[in-house]
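Read the single chain below, which is given as structure tokens and is the form predicted alone.
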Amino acid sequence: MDDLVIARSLFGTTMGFHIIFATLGVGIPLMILCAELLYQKTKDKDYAIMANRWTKGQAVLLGVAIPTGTIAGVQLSLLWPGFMEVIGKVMSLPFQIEIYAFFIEALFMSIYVYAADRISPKMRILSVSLVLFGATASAVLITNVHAFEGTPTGFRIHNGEIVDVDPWAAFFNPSFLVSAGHVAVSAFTTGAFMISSIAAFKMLKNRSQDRVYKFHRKALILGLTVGGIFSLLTALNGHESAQMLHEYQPEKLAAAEGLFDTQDYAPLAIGGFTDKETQEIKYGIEIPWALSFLAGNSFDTTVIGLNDFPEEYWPPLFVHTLFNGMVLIGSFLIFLAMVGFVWNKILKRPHFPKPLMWAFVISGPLAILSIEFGWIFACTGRQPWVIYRILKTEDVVTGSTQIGLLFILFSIVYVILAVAVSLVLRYYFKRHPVEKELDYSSSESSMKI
């Protein structure tokens, strides 16, 4: 592999294993505000039990996502010079704002792991919300720097210098409002599918104790209500995404789509893979005058092709399995949570069928393999560029040589850590089983009566 290509893998890697504890360090304490509320409101201590077993979850992988956050961001500086002195003239804003939102976070998710059972209920509901805004408002100003790159403004490069910065026009770009929301909604569906699938694998081995099985049942039905939501949400911004590449990045979503010929009531491939020598897509099944409509809200869009741009400024055509990856694992994820509804509230059965609860069990490592090909898609779909129309990547990149001893040492730290968290997890969980604080819930009940 060339420089460049081995300076991308370690980035990417180093931040394709960040973003799982990062996206999860956003989604569960949502879960956990969510528990904590229902506790508040019905005064069933499963909740609380649930919201106390999250949060030591939480603080293990907070645990990860500090330290390899802040790997990320030295391989930015290291890797990545010619793009970091835009940044830092221009878009350092966020950068700056997230050190308060993550002392907001941990702050009170110290305060709320200590001293939840001395605080008042307003209090311990103020803190889970802090540590819920700091976590997400951390994500979503991180992500406004790639949201930065895809569509650039507040600056100007003149004679090979910056001028005309204006960071308050460059932290407001065209696409703040859309990567934002995408990156929060995906989080929180990512975060309740996963406490969905830890529940689903519960209740599946303790079919037979049933005072575990209706504790984890509940946990359950919290997750899909939650991740239902959400998944329709981010479904939704989705949609809003799309029509910001069509605006923007053009290229972007004809690579996507496998798209080569600018058209009017464009289709919309799903499946198959994007063959360059016949310019198709093959084995795909096309969906008559959708991306059109996807596109510009009107069938007769015109959707610009790939070949109304130098071969040069293409994307890599692979990104259109990363984008139906998304999208497929997005879409089953809205339909597992419209079944659990009506198979628990229409229906009302007590159980679920097993296929199904096997169905619950695989959500959350799909949600994250959906983030996954959604962070890939989107710097990958960006290339050659790293600031569009701006910078290429391969301009930035360091002129180091010896970076392919890093990315195997890095690779198998994080496979430590890897390790290392599920490790940890499992002891402590092990050592502190829901049966015991569910008998010392019924135990405390008990002598109150």
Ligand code: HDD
The other form holds:
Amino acid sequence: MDDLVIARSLFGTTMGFHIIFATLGVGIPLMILCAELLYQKTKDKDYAIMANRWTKGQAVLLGVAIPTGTIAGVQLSLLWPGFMEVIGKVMSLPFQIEIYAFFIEALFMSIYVYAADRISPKMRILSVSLVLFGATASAVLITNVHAFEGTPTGFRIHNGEIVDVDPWAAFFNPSFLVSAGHVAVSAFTTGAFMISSIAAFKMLKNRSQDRVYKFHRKALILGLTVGGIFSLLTALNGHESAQMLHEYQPEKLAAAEGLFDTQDYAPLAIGGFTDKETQEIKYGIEIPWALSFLAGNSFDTTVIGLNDFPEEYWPPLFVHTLFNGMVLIGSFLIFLAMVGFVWNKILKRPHFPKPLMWAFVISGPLAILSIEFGWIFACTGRQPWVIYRILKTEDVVTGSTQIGLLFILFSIVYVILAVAVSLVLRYYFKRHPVEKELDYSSSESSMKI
Amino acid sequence: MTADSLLAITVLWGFVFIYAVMATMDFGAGFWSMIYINKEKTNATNIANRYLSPTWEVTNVFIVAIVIALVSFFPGATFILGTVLLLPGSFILILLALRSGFLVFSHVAKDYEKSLTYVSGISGFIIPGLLMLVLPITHGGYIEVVNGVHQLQFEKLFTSPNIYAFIGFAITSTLFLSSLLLADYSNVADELDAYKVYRRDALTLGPISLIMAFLIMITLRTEANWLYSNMMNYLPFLIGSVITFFIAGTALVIPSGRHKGRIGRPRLAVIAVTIQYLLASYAYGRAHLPYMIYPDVTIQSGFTHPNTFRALFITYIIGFLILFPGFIYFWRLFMKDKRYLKQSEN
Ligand code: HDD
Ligand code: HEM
Ligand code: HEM
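Other form of same protein, the form predicted in complex with this ligand, not the form predicted alone:
Expanding to the full complex; the earlier chain stays at the top.
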């Protein structure tokens, strides 16, 4: 393998690992805030216990989110020095502002975790809101750099020199709001469904214990409600993302849909695999006209196919499968939340049927999978460009060799961290079962984290 | 050197200095909490952990802030540094990841606290030594251009006495500074046993770190003479730094002003040592200019686009105004609040 491929694999692995914890770092604080607010409103101790336990879990996840993020940030300069040279000159604002967001998050996370018993409920809610704000802002800002890579603005390259730099124009590049919005709402979706997963799993295991079952049922309903709202927003906004691609990166959309010939009334292909030889989607289902409608809100929108681009500009064609995976999971999550709502609010049944419960259990991992699909699609679909139509990935990669060794070492570290974090979480929650806290709360009034 | 690039390098230097102090504290505290883990009754480990738990995350942001400030202010230097630091940088990242992860895990999984603390303590002890390597690498002599690519010459690196002096200094001054700061912290918390332990450690390690500093200067003379002779132009700062070192030492052996029977004024010692490091690093930093990486990159040649610099600088001011109250609140909750300082573990 050449160094470029290894560098890509290494960076992709780092990001793919970081994103799991980073997404939860955005999504779970929202759930904590919801639980804190519900506690203040209903005075139901269960919500305070939820906030407390989720915070503990989040604090452990931070132990991986932060170092892997640090790796990601430094690795950008180590692996893609040519890219960061351009970013430094043109697009460093989001990175810089992100630092302030990190500070806000770090300061108030520590305050929320280690000083919870010394500050007032109002201060607690303010702290957790600021944690949420900091985490969301950092996600939005880092995504902005990614958005800039797809729709670069605010500079020109003249004789190899970067000229006419307008950092704010680069900051407010055309896809910023759409992309950043998508990342934020999909992170909220993921956090909420992750909570639902755990709650549903615990309900399946604790059918007999009424008190514990009720506790988890509350968490499940909260998770499904928040998840339902945000998965709907994710899909709506995803639709806009696709239209943004139609306008700014047509070959990416064509690859996502496996469309080779430019046409109006273009069909939407769902599922299947793109076959380069026969130029068609194998084993997929075609919905006539739907792609044209998706891309431009009318059936006669002309969608450009891959054949209108030189083949060297084609993104890898497997992104079609990733894109479909993301959309399919997104639709499934909306469906799940709706079924849950109907069952609980309209039919008013106290128990969910077992298959539905198992569907809830897998919803969180599926949401994470969707995040992975979305990102790999977005980054790999940009190939061969690192900055669309301006800078090629192969021109920015480090000249140093020895990347293979690093790929192995970093992979080992990620495996160690993944195993350790799972064991530690398991250990902690086994040691501190919710039953104990539920018993406590009836006798003791103050709580400690 | 324009005013802008000078301003930018000053901000960067400021970050490096703050990080150096916070990180020595952070890594050192991790180390001491490992060393004293079996001496339960002195509470030395608890003191270290009480400091470490809320602060490591904030400290970590500073290292990210340094990298970002470097990339955004000096993208030209980033290119070469990113290329040559691929290997050492990656090793630092790997150790940092293990250390942060296991630090958090050790606080949560109490039954395995000891073995987990060893992982975080040992990796935290190696990191400062590796981080410090970046400085001599910028002094020139260790980078060669091979096939148009800047490459680090590892053989030269690992046969240079100057490199070992820097590593030795990094490790000893990490341990010195952190034991001093922990002495102060335990003094405020009235943990007398811990205070005694940390005061003793500071008194032992201080002279060793000073010797290391002298070793750096001696080896610098032959290895990077341009820097050595530039630093000699700032001799008064260096002398001042040695004087403040002795002031700190004195502060640790005179009787306490506030508490009867206690020996040492650790707060005064901390202030003196901070000034010591400020003076020394100012002399080093000034002597280093205008080079970022000798002799390839100066702060002018590596500088970012002026428009970007202006926009960045505005965000710095706004960011500072927003964050400052947050830092004050944080400080009050964890560094001054006796309820926090004096609580027992669990
Ligand atoms: C829970 C996760 C999740 C879910 C359910 C969806 N997405 Fe998504 N999607 C992401 C998580 C995500 C992401 C990981 O956050 C990405 C990667 C890059 C980005 O900006 O967001 C993304 C990217 C992304 C892009 C590419 C943007 C680019 O290349 O810059 C498009 C066109 C869509 N999405 C469209 C959709 C549609 C039509 C969905 C319908 C349900 C959908 N997404 C559901
Ligand atoms: C966090 C989720 C992310 C994941 C899972 C991810 C995944 C990937 C993958 C798989 C690659 C390799 C592409 C290939 O060669 O096929 C890649 C490349 C890259 N990504 Fe992302 N990415 C993520 C986020 C980001 C963000 C937020 C940025 C912007 C700062 C970014 C910038 C890059 C760059 C600069 C490259 C290397 C150059 C290139 O291959 O184009 N990535 N990423
Ligand atoms: C879009 C994908 C990404 C999202 C949503 C995201 C989000 C986050 C979040 C929420 C955190 C804080 C973790 C926590 O405290 O809970 C974090 C940490 C971090 N992330 Fe990412 N991140 C993404 C991609 C990246 C990329 C591409 C980089 C590198 C340029 C990066 C660099 C960092 C750094 C340096 C940290 C550690 C900050 C600290 O020291 O506190 N992230 N990320």
